[in-house]
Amino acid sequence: MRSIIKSVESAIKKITTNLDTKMVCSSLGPVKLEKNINMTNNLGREILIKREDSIDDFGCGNKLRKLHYILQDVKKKKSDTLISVGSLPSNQCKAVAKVACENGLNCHLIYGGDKQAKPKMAQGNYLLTTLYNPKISWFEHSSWIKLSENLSKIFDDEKNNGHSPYIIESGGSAGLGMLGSIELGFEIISQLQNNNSKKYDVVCAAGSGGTAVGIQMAAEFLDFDLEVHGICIGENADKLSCKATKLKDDTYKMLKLDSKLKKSINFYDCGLGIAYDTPSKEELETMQYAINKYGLIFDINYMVKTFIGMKYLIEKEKIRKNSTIILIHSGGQIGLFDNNDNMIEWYCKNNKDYVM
């Protein structure tokens, strides 16, 4: 098994080598890999919560371990400006900010989406983003096609305006990103060592895929017996499926070793609901269930889909009987007082003193 991670180690320090790693987003250090007690006893299965929501105090999760690799590439390239693309309850958008503020790098978010408008006020992910006074594009009620085009006219503009300006690809998976992830399955691998369990299922949020990919590549490189499963957040099973073949493709071809995957990774549609970021009853409801019985915030866009998801896949046998599930609570906890007219409805339906 440590061949196997020198030899990981050797390709990944080559493709940082000259990198400056000094340069850093955050103080990454092993993050708390914990039993839920009464989601066990809930649940009927031994859960075990990788505490990604705790890595910083602004809900960035496992952002910042994508981001970790990322600005070291920056720094390589002597870029000084940040461009990324979210929606209103973005917590990339937040997790960029926070880096380029902590790295003296400006930074240039872009925001939009088919039912995406610029709120009056600011409030949850989004306030916190703006408090770091990022320079702001709004293109309201615009698709992702479009955006990724605003993406590149962004470019040139700040370019045009002599910056020297370096992409973040929304869900921050893409290259070196993958290298995050990885390292995310490396540490939950080794937190296991311990552990009597023969054999173990991830399950995570799948919006670009990226940490679905990282951990199921980590899991091969240490021929571990681990499963992983993404509940799709966005797009549907199929799509994403094809969109992480092709991740963990190019990240096999960045690391130049020969691509090993023996399993498939799982993806899901069980927890999509109504759309992203138009919370149901149903997820709503969950949402307050996760704070009064597991104590643990569970944001209404990636968590609380993820959380459903699961549950969908205990109660149907989609994981395998006796082994030991893994839930990665990936963070965006401030997602939970972002601005949602749904939200908001439920939430004063339910509290008579409140109106909207």
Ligand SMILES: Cc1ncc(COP(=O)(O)O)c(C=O)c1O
The other form holds:
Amino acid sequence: MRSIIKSVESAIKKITTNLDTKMVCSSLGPVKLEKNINMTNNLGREILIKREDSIDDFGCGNKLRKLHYILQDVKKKKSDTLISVGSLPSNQCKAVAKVACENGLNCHLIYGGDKQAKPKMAQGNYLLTTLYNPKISWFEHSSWIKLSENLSKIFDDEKNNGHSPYIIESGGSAGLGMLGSIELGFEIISQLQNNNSKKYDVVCAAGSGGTAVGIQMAAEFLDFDLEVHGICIGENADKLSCKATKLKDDTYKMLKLDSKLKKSINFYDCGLGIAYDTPSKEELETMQYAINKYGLIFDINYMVKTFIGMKYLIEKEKIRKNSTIILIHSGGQIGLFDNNDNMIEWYCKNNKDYVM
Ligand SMILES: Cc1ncc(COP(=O)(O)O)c(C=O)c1O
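Can you now output the form predicted in complex with this ligand? The one shown was the form predicted alone.
Below: every chain and molecule of the assembly, starting with the one above.
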């Protein structure tokens, strides 16, 4: 136990020394890592849940870990306006609006996506986000590439208006944001000292892939037997693997460390379902089952897809035999209350006694 903690400390120290930035690790944690007995019994594997959903009451989850480090760079650069991008269910936009408000910074958010339109009424994540009164620019029915282009346009606009803007890319995994995900990996490993298992398999949602890469890097730093399985939420596995490889290389460069990440991370398409922000009947039933049997709120976008993906990997024996599985509940639970047509249709069909 002591030797693991020592290795963790020295790895963190190495990172922080190289970066020459004052950082506080584990300031958000430690977050509970707990066995879910019903899930363990149902799926026939020991399953621990990393309760990132309990980091705050707003379901910002893993985004806060990343923002904690990004904010230090914002302060260093004396920026006064955070700019970020997302779609209606975005936890990233919500988390950015929250930290901007708490730190006295301005916030300018870009909303859009292929099928995204400004809603008649704000609900769920979008409702919470707007209650922070950020400036919002909507780009309805626009591709993700277009949205990224608009990020730099908004950046220039803010600059021309006399502000000092700071772009936080979608996913929050670029640059210092990755330290939050590495920290998550360190925290998990330090919590496993009293567990009898010899090997671990982590399953997590993969949007930008940052969380998956960060946890895997922590395991590599500490030479700990842990494999990461990222369940793709939006992009397919091939595309995300390429992005994750670049993210890993960039992070090693940023840390001024030799690339040690020998294992490639496994990304899977098995949770993609119909599409992002379009929950299927199976996903909605799984969301209800998780509340009933596991005592967990899975949002209808990220966690429900991740859980279905994990079940598939277990069934198909893609996860190592006799390992302990760690499911990262990365937050986003407020997404259960998002304004979603599929959810409304499914709910009304199945719950006629409760509604008009
Ligand atoms: C709740 C939740 N989990 C996971 C992710 C994905 O994390 P990452 O971008 O690190 O892959 C996101 C954001 O995309 C999210 O909102």
